[in-house]
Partner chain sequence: MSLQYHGLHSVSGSLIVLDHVSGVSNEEMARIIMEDGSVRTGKVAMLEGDRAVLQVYEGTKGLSLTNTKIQFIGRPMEIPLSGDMLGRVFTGAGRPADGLGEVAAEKYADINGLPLNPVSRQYPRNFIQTGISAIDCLMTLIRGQKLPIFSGTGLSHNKLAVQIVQQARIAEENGQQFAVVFATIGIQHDVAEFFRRSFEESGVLQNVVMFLNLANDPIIERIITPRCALTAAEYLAYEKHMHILVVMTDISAYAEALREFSSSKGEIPGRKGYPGYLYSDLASLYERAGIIEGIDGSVTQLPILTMPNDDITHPVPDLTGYITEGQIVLDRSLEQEGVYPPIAVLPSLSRLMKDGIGEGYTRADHAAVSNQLFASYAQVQDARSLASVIGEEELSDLDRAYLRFGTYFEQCFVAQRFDENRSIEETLDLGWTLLSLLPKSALDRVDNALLDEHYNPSAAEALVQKVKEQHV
Amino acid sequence: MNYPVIYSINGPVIKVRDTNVFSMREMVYVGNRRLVGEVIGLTAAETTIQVYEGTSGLRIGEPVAPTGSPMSVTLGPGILSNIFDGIERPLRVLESKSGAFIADGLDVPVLDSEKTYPVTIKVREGATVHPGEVYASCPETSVILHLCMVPPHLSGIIVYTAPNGDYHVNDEIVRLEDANGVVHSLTLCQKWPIRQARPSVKRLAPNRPMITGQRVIDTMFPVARGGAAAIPGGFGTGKTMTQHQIAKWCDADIIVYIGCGERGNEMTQVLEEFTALTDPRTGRSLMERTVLIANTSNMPVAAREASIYTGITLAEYYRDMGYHIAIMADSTSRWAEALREISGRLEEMPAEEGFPAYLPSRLSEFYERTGCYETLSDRKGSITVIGAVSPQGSDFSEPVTQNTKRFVRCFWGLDKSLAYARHYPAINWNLSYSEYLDELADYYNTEVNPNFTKARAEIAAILKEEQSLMDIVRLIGADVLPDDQKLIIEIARLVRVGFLQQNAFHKEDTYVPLAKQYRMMEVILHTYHLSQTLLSQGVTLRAILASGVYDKIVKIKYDIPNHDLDAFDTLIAEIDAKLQALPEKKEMIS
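For the form predicted in complex with its partner chain, what structure does this chain take on its own?
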């Protein structure tokens, strides 16, 4: 067959002239080396294609082969514990083909076709199945049961089932006859276009937090299961660190970690650490419920653009099985930059700072694929996205941060000055917000403690008040403040250092359950109220501070183990005893 040929080459963008064989968003093979590409523009005169691999060495006149289907990912067992590039090529297989450096034009199978899985067939011959219905299951890893679902556009009658047993991903296990009498062969895997959201029955309102074990997030600015949060921050403020912590500890069933245009060493670190780490809930390696998509900053830029969609499509597939997924996207700014670069090559009219005018619509398309869903398989699943944003020059007014803010309801603004003082997570409590607070209040008050939201509000008020007091202190020093205002500054310090600041490298402090988070707030507030009473009785703040109680509270995060919450009762009794002893001392002196 005579394929159309390349007419022009400009970086990752190539053009083909005078042909009508292509359709928009179709995947194509470019050149003699069969580089993967995607059609991104069609006119009567020319077809524009972005190439997902390096175009060095490509010549005018080389063929461009259509595939007839849109850019798709393969979905099936073997995705978990794997590491892929932006267009779902398994990096371990690429390594075995081309060594340590990634060569172009490697065509490798997405899923291991040699491996067998013990499959249980879930349907009988003669049964009628609807889209999304589960027809087979197999354990994908020791912690995740993989469900094979009828593809969303298919329904009909089962005309053949294979017996239970061990099968490869491409073995036929079920045959289905649709209403037109066409027989479809179903294997363990299926394909789905990455730019199209997988269908579901309906969206559900988020009403449960995704628990991360990070106090500043869970208590102060929680993200709902099925919500979206943005972490913007300049370099060195700890975006990646925060994402690693969430990925390690959050209570999602499956983690999709997208390293989009970031550092190679970081992906290696995630791979090493997650393999070595034991998941506290399952007792198995964290990698068994994780999939990594690594398109590092030096890998082709067009594949970086695709990596975000690849990641969320994989997440949707597992959501359809009824799992709760957390996606870490690090960093959405690099994805936006890839859009900008491609847009520039297409000579499109730029909007703000050279970004294309469709940046906001692409961002909203992506973030709207999050949510809690009732799936076609009659299960409940959710996708939560934590998107890092890398604003240029730490300036939150730049287009990516601003447009992201419009589509996420939870905003964790990272602060350079906190990071400089090594206050991690450097989430600035004055900049950040969560719109989920009201929706999640019920959960906190029923599942943790009836006073949870009240305590949280009081902590937030203390921080707010400290901020306005600090404006005065910065001008005239702390000494001129009356004791009750100085107390607020001291209590706010307890909140900042003893509560908000969390040590990711300390074995107790790296993950803190909600119950302990509440007790820590309780101790701080209890001490606050007691100190207020004492001040009104004439005890000086200096005496209260000298009692050493505050220094002790700062260290409870280390001193009280996560499982021993009774220690808080002892601590509160001890604080009461020490502080209530103070007035007597004062009387003795006077």
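Structure of the form predicted alone (previous: the form predicted in complex with its partner chain):
No partners, no molecules, just the chain.
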């Protein structure tokens, strides 16, 4: 067959002249090596295609073959525990075919076609099924049951069902006849375009936090299940490690980690660490409910741009089964840089700092696909996105950070000075915010303690007041402050060191349940109010500090086990006894 041929090559962007055989967003095969590409521009004179593989060695005059279908991913059992590149090619299989350096044009199956799964059929012949309805199930891993659903926009009558048994992903399981009399063969897998959101019945309001076990997040700046959060920070501030900690401990059912444009050695470390992590829920490998998408900085730039769409499409598929998904996107800045490079090769008019003018709309399209949903299968699932941003020089005023703030409701600003002081997570409480606080208040007050949000607000007020007082201290010193203001600084130190700072390597402190988080706040605030009372009675702040109570409070995150909350009552009684035994200040007699 005579296919159109290439007449222009500019990095990952190629052009084809005088043809009308392509459609917008169609997947194509480029050149004699059949490189994967996607149509991104159509005019009467030419077609513009971005290639997702390396174009080195590609020549003018080589053919471009249409496929008639959009750029899609394969969805089915075998996704979890796997490692893919930006266009869902399994990296382990690619390595076995070409070694450590991936060759271009390799055509390998996305899912293992030799592996069998024990399938249970959920429908019977003659039944009418609708989009999203489950027709079969199989255990994908020991912790995740995979539900095979009727593809969206397809419905009809079941005319054939296979018996229960072991099947490959491409074996026919069910045969469905639609209203037009067309018979469709349904297997364990299906395809879906990466740039099109999967449909749902209804979007639900976020009313439950995604619990991470990290105090500065869960208590101070929570993200709702189905929400979106940004972690901006410069080099070395702990973006990746914070995402690792969240991925390991959060209460999501499935983790999708997207390594987008990071350095190869850092991505290697991620892959090695994730495969070695033990799931605290089950005691088995965390990879049993994790999928990794690795697209390093030396991989083709166009695949980097597609990687976050691949990741969120996989997440939507599991969301439709009723699972709660957490996506770690590291980092959206590298994705935006890929957009900038492709835009430059397309000779588009640049906007701020060279980024394309459509950067905000692309960011909004991505974050819009998060949320808590009622799915077509009558289940409730959610997608929560934690997007890392890497502003150059920790400049939060740069375009990617500023535009991300427009589309997320939770902002965890990492501070270089906190990271260098070994304060982790290095989330700056003065830069960060969460707009989910009001919506999650009922959950905290009902499920944890009726005074939770009140205590959290008082802690936040103490930190804010400390910031104002420290401006004075830096100018004229702390000695000029009265004891009641010095007390605020001391209590704020308790909050910063004893509450906000967390040790990921300590067995009691790496994950802290909400009940203990509240009791820790309760102890700090009780000590604060009692100290205020003693100051008003003439006791000096120096005497209060000399009692050793404050030093003991700093260590409660280590000393009191997560399961022994009654120990807090004993601690409060001990604090009362020590502080109330302090002598009052003697009045000086002239």
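For clarity, a rigid core is taken as the largest C-alpha set superposing within 1.5 Å between two forms. These figures come from a predicted structure and were not determined experimentally. Residue numbers count along the first chain shown, from 1.
Q: If the two forms are fitted on the core, does T278 show a Cα displacement reaching 2 angstroms between these two forms?
A: The answer is yes, as the C-alpha of T278 shifts between these two forms by 2 Å or more after core alignment.
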